[in-house]
Structures are given as C-alpha cells and as structure tokens.
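The chain below stands alone and is given as structure tokens, in the form predicted alone.
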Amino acid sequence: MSTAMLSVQGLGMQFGGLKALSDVTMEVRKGEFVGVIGPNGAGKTTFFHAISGVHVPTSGTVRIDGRELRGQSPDAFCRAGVARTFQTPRIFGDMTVLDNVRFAFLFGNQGGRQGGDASLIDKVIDETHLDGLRGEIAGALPPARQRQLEIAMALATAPRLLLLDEVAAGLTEGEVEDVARLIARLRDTYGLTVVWIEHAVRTLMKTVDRVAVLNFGQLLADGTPAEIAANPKVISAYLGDEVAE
C-alpha cells in the first residue's frame, strides 16, 4: 500500500504562452510536514491551485492517497479530505465564527457524517483559540484571528491532507511563531498531513519535515531544512544568507 498522501507526477500549468508549472514530481507522506518555498511568482500558489481543483493542469498526473483527482473539482477534492487556505483568508466577513466553522463543516461533510458535527466543531473552534469569540463577526477580526479561523474552517472539513498557503502574512514576527506553533500542534492532534507555502523561511525551516523549492515553476530542490539550507542552487536562487545564518 502507498505511503503517499500527496503524489504529482509531471505536473504542468500552462496559461498560454506561460508555463506557470513545469514537469513538477514529488510525493508528501501520510503524516509528513512539508514546507514549499521559493521567489515570487515560482508558481507556489499555482502549484496549490492545481492540487486542490482550483485549476485542472494541463499535463501529469495529482494522486490524493493513490486516487488520480486531475480534472476534478474542489468539491471533489475536499471529498477525498483535501482543505486548503488561501493567501488572502476565504471567510464570510458577516457571519459569526461559530457559523464560518459550520458552514465549513457542512460543506465538508455532504452527504456524509451524520451527528457528531457540534462536538467536532466546538473541538475545532478550542484548538484554534477562538472559544472567545464564537459570536464574534468574522469580519471584524484581526487578520491574525482570521487567519485562525480560516484554519479552523479547514480543519471542520475533516481533511487528511492540509494545504497552507501564506497563513502568516501580513503577520508580525510573534504572530508567525505563533501560527507556526499551531499549526505543528494541529497536524499531530490530527492526524493530519501538512503542506505550507511561506515567505517566513526562517520559521518554516524550523517547523516542517522537509523542505521544496519551486523556481520559475520547477522544482528546484527537495530536501532535509538543513540540505535546503546548505544547497548552493538554492542559495543562489532565492535563500541568499537568510537561513544560513
């Protein structure tokens, strides 16, 4: 039986005369922590895009568990327990965190579990520290709050497989640890399988399994935090001294 949560095989995007995805192969293990890293416009975000049914690439193959998904929707995905974020929080701004949560566990579970749904999502709501706030508008939160309940909302879908892309931006650098911690204590409480597109290398290094690095829509490098870090093609490309030090 496969280990692979995540498998890409070929992975191409192209819009147009752009190739925002090039031949991308790597494969994310059930219960693997792997951080993805690279410049603006590397193709992280597209990279989610097409592993999530955002978009349908154009060439190679997106397993989920050994199921082949490419050309499926993002219901489809969620489905077959893929949640993700996004860089700018997907929340519903005039409804309250308890009914974000909801409507993210609804959503996740059509047709499926049956009862249950108030304990996992008062569950998921005390994990991500935002019992204080059930009541509270979503979108007068701080955008650290929001960034919480857009994790929480992802998890009330009961994924196995977590994307994360830039839930510490617009974060100060406290914030980043933070996040950072939660979301390592979210993926052992949950079982879950994580991969996080971030700018703060430094504390992704620090946090996650395995490092990959994408440039101009390739896969640069797949490595160990400290081979990542120690690999002249990538110093060269986009790390520089920033996590050497």
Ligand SMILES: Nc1ncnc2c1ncn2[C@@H]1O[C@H](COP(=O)(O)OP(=O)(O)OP(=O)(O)O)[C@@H](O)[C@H]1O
The other form holds:
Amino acid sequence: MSTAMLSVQGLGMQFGGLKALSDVTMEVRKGEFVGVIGPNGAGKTTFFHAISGVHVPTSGTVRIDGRELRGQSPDAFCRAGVARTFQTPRIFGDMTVLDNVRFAFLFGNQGGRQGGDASLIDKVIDETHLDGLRGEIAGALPPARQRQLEIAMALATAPRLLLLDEVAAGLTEGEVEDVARLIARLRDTYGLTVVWIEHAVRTLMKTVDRVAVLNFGQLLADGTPAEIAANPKVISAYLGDEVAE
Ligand SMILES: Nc1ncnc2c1ncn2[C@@H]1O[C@H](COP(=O)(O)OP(=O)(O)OP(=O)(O)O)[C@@H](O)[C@H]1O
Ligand SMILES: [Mg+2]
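Having looked at the form predicted alone, could you now put up the form predicted together with the named molecule?
Full complex below, order starting with the chain above.
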C-alpha cells in the first residue's frame, strides 16, 4: 500500500478564542496536484503553517510520507521534503536572484540531504524561467518574476511536497495562467506533490486534480474540480462571489 504524501487527521488550530482550523482531515496522494480555496480568513494559510512546522497545531496529527511530524520545526519539515512559499513573498530583496536561490539550496542541503549537488541551483533557475536574471537584484524585479523566484527557492530545497500560498496573487490574468502552467510542468519534471492555495479559482480549477474547500476553519468539501464547481454549499459559501468577480 502506498502511503499518502500528506495526511492530516483532526487538525485543529486555536488562537485564543478563535478556532482558525477545526477537525480538518484530508490526504494528498503522492504526485497529486491539489488546490485549496475558500473565503478570506477561512484558515488556508493557517493550514499551511500547521503542515510546515510554522505553527504547532492545537490538536490532530500531521504525517508526511507516513511520518508523524506534528510539533517539529520548519527545518524538520524541510528535511522531510516539504517546501513552501509565503503569501507575502519572502525573498531577500537586496540580494541577487542567484544568491537567493543559493541561500535556499544551502538551507535545504543542511545535513547533506541532497548530497550537495549544486547543479540544482542552475537547474531550478532555468526551469522557473529566471535564466538571464541571475545577477539582477531580487527586490527590483517585477511581481511576476519575484513569484517565480519564490518558487525557484522552494525547489532549490529539493522538496517532494510543494506548498504554494497565493503565488499568483497580484498578477495579471495572463501571468496567472503562466504561473499555473509553470507549476503543472514543474510537478511533472520533479515528480512533485503540490498543494496550491489561490483565489484565482477559474485558473486553479482548470489546473489541479482535486480541490479542497475551507470555510470557517472547516473542510467544507473535497472533490474533483467538476464536483466542487457544482457543489451548492461551495457556491453559496465562496464560488458565487468569486465567479461573479
Ligand atoms: N497568529 C495568529 N494569531 C491570531 N489569529 C490568527 C493568526 N493567524 C491567523 N489568525 C486568524 O485565523 C483565521 C484564519 O486566517 P488565515 O490567514 O489562515 O486565513 P486565509 O484563509 O489564509 O485567508 P486569506 O485568503 O485572506 O489569506 C483568521 O481569522 C485570522 O485572523
Ligand atoms: Mg492566506
């Protein structure tokens, strides 16, 4: 039996009196591409924090490829093969593109997990279409390029599970399509399992295999894009507004 790449059970995250996540149970199979959607404040980013070691969930379990990692550090999640981007880009604005990717590579390579194969740095720069921009100062790049750089930095840690938190936010419609194509291609090239949070539902639904919907910290629905698009609960909680926009 093949283990799921990600398996969470009864995941809860409480901030004081606020339940940002309650009793979320879901699995992501190896190689799967899953979209996560839901209204602002639904708990999507909190979900990523809880499955990447940023927050220790208040309850529940977090298994990465069968291994229980709840309570471990972001570094331990990284070593287990989890990489993520942040809703607010976390690049080093005063460093070059190359140095940003190099830094991410070194972070991921602590303990020699990648066997120190530095050719990965050039490979991910090429594959995220940043070749030719290696010497540019990251903070001076346009938003779409900075997003590509974030993805490159995540890839430079040699992940197996890639978590993307609104990597297409603030981009033009055409750029959103480009990012979607890029992610899909990277998934194939690196054999990644991908979870992608995005409000651009139209593009997301065309790209992913499966969609999970969070609402008020709960998993409202989980299914194929077609099932989710036709789900009355999802339409009234979220999709009605998004599609109208
Ligand atoms: N560190 C924190 N302390 C207290 N409350 C928090 C914290 N982080 C998140 N929250 C709250 O938890 C809820 C879920 O927030 P979260 O950022 O996960 O939502 P989201 O689905 O990512 O929203 P968006 O689509 O706007 O990014 C919100 O009510 C938020 O204010
Ligand atoms: Mg968020």
